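A single chain, nothing else alongside it, follows as C-alpha cells in the form predicted alone.
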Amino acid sequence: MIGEGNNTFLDVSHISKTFFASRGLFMPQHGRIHAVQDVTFTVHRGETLGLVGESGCGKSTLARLLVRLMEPDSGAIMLEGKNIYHFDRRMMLHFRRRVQIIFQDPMSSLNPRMTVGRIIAEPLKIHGIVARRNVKERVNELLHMVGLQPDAAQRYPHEFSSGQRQRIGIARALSLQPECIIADEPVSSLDVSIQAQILNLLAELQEKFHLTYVFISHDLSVVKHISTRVAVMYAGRIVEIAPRSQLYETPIHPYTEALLSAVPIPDPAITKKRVRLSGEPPRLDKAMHGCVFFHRCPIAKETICALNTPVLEEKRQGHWAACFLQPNAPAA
C-alpha cells in the first residue's frame, strides 16, 4: 500500500463510485458517471495530506466517501484494520467521534432554524460525551477556541459573515474531539485576506491537538501552504502523490506539471514555462480504456497509453505517479 506503516491512520483501498444518470425525472436512467475510480492511498497520523485537482475529478465524492456520507461500488477504507464499511450503527457512533468533516460552503451545511448554540450542541448530546448541565459551558469554550463570542451561540447563520459561517463549522467539527478531519475546500469561497485567518486557524488547531487532515483544494498555492504531503486526482483517479516539497520541485506526471506551471508567481522577475493543455478534461460518462490524461497529454504514445491503464507505481521514495513514459527513479 501507498504510505504503509505503522503510522497509517486511514487505508484507501480501491474505491470506486458510479452515479446514475437519467434524461429526467420519469425516464429511465441511460448512463453512468464514473466518480471516483480505484483511488488507493493512505493518510498517515498527524499529516496534512492535500488533494488536489480540477473542478470536477471527483475530490467531495472522494470527501464523502472517507466519512461514509456515501456507500462505495467497491473497495474499502480500513480504520485499524477494520473496514469502516462494515460497521454497524454503534461502531458507525464511535468513527464519527474520531473522523469529521467540514463542508466547502458553510451556509448549505448549518441549519438556518436553529441557533448556532444549538448547532454546536447537537453532536454533544447525541454522542453524550458533555454532561448536560455542562452543554453550554462547552460551546462557549468552543467558539472562543475558533474566534468567536460566547453570544455568538444566540444568534442564526445567516447573521454571520462566510468566514465566520466557517468558523462555526470548524467549532461542530471540533465539538466530539476527533483525531482526523476531512476538510473540503474550507476556504474556496472566502476572500483572501480571510482564507489566510481559516489556514492559520486550522495549523493552530492541528498543534494543539494533534489532529490529522485530509485538505481539499483546487488551489495550489494554499495546498503547499498547509500540506505535508500532496494528491493529485485527475478524472476520479489519483494520478501522483508525493511529500509536498517533491510534489513542487519535480513532479513526475504530466497533469502534475501543467497544474504547478498555472501556479501564478507573484515576482514579475521571475519567469516559468507553461505548459499548455489542449482539449478538455474527459466526460465521466462515458467508458475509458487506457490513461485517463491521454487525449490532453503532451509526451502520450497511442500505442502505450490508449491502450493500457497506468497504475501508481513508486518512482521515488514516497514519490508515487501513475505514468508509462516517466521512468523509475533509483530509491533514495
Given for the second form:
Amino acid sequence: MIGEGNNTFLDVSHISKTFFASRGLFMPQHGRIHAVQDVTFTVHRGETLGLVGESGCGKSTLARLLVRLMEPDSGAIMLEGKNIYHFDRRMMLHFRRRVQIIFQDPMSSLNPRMTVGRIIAEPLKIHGIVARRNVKERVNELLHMVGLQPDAAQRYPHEFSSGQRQRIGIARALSLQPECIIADEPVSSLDVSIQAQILNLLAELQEKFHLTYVFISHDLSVVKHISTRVAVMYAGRIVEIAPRSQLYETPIHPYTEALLSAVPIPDPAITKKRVRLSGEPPRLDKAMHGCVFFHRCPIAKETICALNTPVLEEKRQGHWAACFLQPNAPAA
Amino acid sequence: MNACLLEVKNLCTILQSDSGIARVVDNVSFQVHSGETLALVGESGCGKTMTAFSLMRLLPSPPCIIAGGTALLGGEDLLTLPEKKMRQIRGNRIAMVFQEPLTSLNPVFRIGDQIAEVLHVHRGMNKKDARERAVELLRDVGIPSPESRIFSYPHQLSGGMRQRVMIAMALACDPALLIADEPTTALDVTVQAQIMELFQSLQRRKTMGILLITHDLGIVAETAHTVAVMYAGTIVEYTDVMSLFRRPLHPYTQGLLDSLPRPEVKRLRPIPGMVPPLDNLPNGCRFHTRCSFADKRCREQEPELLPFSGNSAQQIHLVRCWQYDAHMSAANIPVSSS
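Can you switch from the form predicted alone and show the form predicted together with its partner chain instead?
And the full complex, kicking off with our chain again.
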C-alpha cells in the first residue's frame, strides 16, 4: 500500500466504477463507461491531497465514491480498519459527520426554496449534535466563520453571488465539524479575485480545525498552490502521485509532464518548451488494453506499453507513477 | 508596429432593463494592429464580451443600444454601417470564434456544409469548390482525415475538435480581424495549448489581427502583444504585455496578479469585495470601493485613462487612476497612436 502509516485517514484500494449508458431511446444496447479503474491511494491526516486531471478523467466520480454517494463495483475504502462500503445506516451517519463534501456549483447543491439558515441548520438537526435552542447561535457562528453576515441566514441562495454561495456550501460542510472535506472543483466557476478569497478561506479553516482536504480540480496552478501532495488522473486511473514539489518539479509520468507544460504561465518573459500531445483522451466506453496513455505518449513502446497495463510503483521515495518505461530510481 | 487594422474610439453601449440603465461598455478605446493580438482581460461582467458583440453589431436592440463612439475598419465605421453591408463584413473581413462551439454550430448540418456555406455566401463558390476548400481548411486547423470528417455532425466531435471547426469556419474567408471570445475556456488544458498554438501559427502565416477576450492571465502572457484590462465597463489599464506584468499600475491589475495562485505564498492577497452592479456604480472611481489606496478624490471624481509618463517614452502605458496624476504627461490623448 502506498504511504502506509499511523497518519492514514482514508485508505482507498483497487476501487473501480463502471456506468452503463443506454445509446438513445430506441437502441437497447448498453455501453459501459469505465469511469474509475483500479484506483489505489491513501489520504493522510491533515494533508491536502490535490487530485488533478482533465474533464472526463473520473475525478468527480472518485469524489462521490470517497463519500459513498455511489457504490463502487469493486474495491474498498478503509477508515480506521473498517470498509466504509460495509457501514450500516447508523455507522454511515457517523461517517457523514467525519467526512463532508463541497461541490463545484453551489446553485445546484443548495436548495433554492430553503433559507440559508435552514440549509446550514439541517445537518445540525439531522445529526442532533446541537440542542435545538442553540441551533441559531451555531448557524451564526458558522456564517461568521466563512465570512458572511448574520443576516444571510434569512435570505435565499439566489440572493447571493457565486463566491458567497460557495461560502454557504462550506459553512454547511463545516456544520458537523468534520475531520475531512472532499472539495470537488470548489473554485472552478469563480473569477480569479473571488477564487483567491475562497482559497484563503479554505487554508484558514484547515489551520483552525486541522482539516484534511481532498481537493479536486482541473486547474494545475490552483492545485499547486493549495496541496501538500498531488495525484494525477488520466482516463479513470491515477497515473502519478507524489509530494507537491516533486510532482511539479520532477514529474515522472509522461502525461504529467505534458500536462504541466501545457499550463500557460502568467509571465510574458518565460517561454517554455512545450511537450506537445497529439490527440485527445481515450473514450472510456471501450475496453482498453495496455497503458491508458499509450496512444498519446511521446515515449511509448509498442512492444511493452500496448500489451500490459502499468500499475503504480514507487519510483522514488514517496513518488509513485504508473509507467513501464521510467526506471525505478532512488531519489536524486 | 504594424498597420492599424481596427480603431475603436469611445465606444459606449447601454443596456436598458426594468431596474434601470446600465452602461455596460463605457468609453472604450483601443486599436488592433495587423499581425498582433490585443487581449481584453477582466472578470465576468466587466464588459469584454459586450465590447466584442457591439463591434460585430450582434447585440439585440432593444435592450442594448450602441450609444456612441466609432469603430473604424479600413475607413468604414462598423457602428453605423447599414445592416446589409455589415453582413458582408461579418464572417468575411471580421470573423468571430465563441466560447462554446456546440451552441454556435448548427446541430442539424454536417460541418463540411456549414463551412461551405460561408464560402458560398461570401465568395460565391460553387458546391464542389466550397467542399474542397472546406477540406483544406479543416486540414489547416489540424483535424485528422478531413475528407471524411466533413460529413460529421457537431455532436460527433469532441470539444477541441468542435473549436477547431469553428476556427476553420472563421478563417474560411481570410479575415483581416479575428475576434476570439474566450476560445479555450471550455477546453482542457492540453487541448487549450493546441488551440493557442494554432492561433499563433495562423497569425504568423496570415498577418491577421486578433482581438482576444479572456479572463486567463496565463493565456494573455503567452499570446498577447497589447493588453487592455477592463473593470466594470471601462478600460482601466492599457499597455504592452511586458509592462503589464512587470509594472502593473492600476490597483485592480495589481490585485488580479496578486490573486493568482502561487505555491510560494501561503495566503493570497485577493481583492476584497465584489464587482459593483453596472446599473448602480459608485460615484468617482468605479474601483474605489475595493481599492486600498482610495482617498477623497477617488470617491468623488472619476479618473480618466491617461498616459503614464513614468515609463520609457516608447511604450504606451495608459492608466485610469488618480495615484499617478502627478506622473501624467500633459498630452491628454485617450489612445495615442504610434
